[in-house]
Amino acid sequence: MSIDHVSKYKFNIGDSVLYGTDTITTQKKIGDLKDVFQNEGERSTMNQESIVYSVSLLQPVKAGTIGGLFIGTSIIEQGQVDKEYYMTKGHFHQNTSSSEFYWGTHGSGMVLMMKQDRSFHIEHMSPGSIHFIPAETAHRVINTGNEKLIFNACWPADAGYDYDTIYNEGFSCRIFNHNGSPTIIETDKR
């Protein structure tokens, strides 16, 4: 038996980050997140270059490939806009039958999942926690801890992203820091 090749993908256990020749890394800064946080006035006065979160993504197949999988690592910085914790924008999948897995590797936070009828479910994320996001469910991750929150994800290559629905309709709740504790506030719209 012989070894034909070595994997071009790497996962660094120490910092929980993906590496490889096909790795795509993006960042979302305060300036990129207009109208994501409830207090837009406060967000607009903050340093627009401050990083809120970054994503490293491996796409071994083309987007839209049926049967393909993507894997990614997200890092949400510790911080707040007013009293609302830093979070991802959140999205539904365009292919509404797509599910996804998240698993925590560093820090603590919450996974917010919302069905199309706006009912929601929240799970605490921490190192070793695994979160299944079912089909037809929007999802967002919030860093409620005192350090970076790092988690990984795996989802179908044909899932696609629907950010517009969340941008226009928002999630049905938000997570705020109230006296040092995460507090869930239900909302009708963002």
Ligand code: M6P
Contents of the next structure:
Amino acid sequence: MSIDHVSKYKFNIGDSVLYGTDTITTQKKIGDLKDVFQNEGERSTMNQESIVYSVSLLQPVKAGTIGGLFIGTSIIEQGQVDKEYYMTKGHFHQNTSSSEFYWGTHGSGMVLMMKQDRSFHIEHMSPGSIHFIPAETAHRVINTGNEKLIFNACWPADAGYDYDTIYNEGFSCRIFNHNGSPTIIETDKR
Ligand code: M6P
Ligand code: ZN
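I've shown you the form predicted on its own. Could you give me the structure of the form predicted in complex with ligand M6P?
To see the whole picture, the full complex is given below, headed by that same chain.
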């Protein structure tokens, strides 16, 4: 028998941000998000080095491992491209039967979930909210609050990412700051 006195993986109790030597962090800057926001002209003239969101994740098993799990923290900065709030790119899973949990830990925003028939629903995210993303459902998080939005996620190691469908077809709605309030605009195409 052996007892590990220090767990290998950790998160901050305050905002639930993961940390530790095995954490891999990636950043998405304005310059990485071509064609993600509706006003591409505006995005292309903004500071390309400005960070929109970052993801820190733990991969205890190799990507693709059946039965494995990944966990990650995403931090979406407060900001807008024109009037559209900062958000994640969003994706379907490559393995379409994979589902995922998101849960909010700091700030507020919205989780947009869209089925393959493009019908969508939105859940408010705030500290303590848990969001189940079913199979065959694209997901994106939008920071509609007035501070950073932080959420955690847990998903199967063999889920994979399908970004192309969203890149080519977009989500069926976008969320804009209209006179200080988040407003959902349905969009057939991006
Ligand atoms: C969550 C998880 C990650 C994802 C991240 C950012 O942490 O779903 O798998 O990478 O959000 O979302 P996206 O990859 O769509 O930009
Ligand atoms: Zn996912």
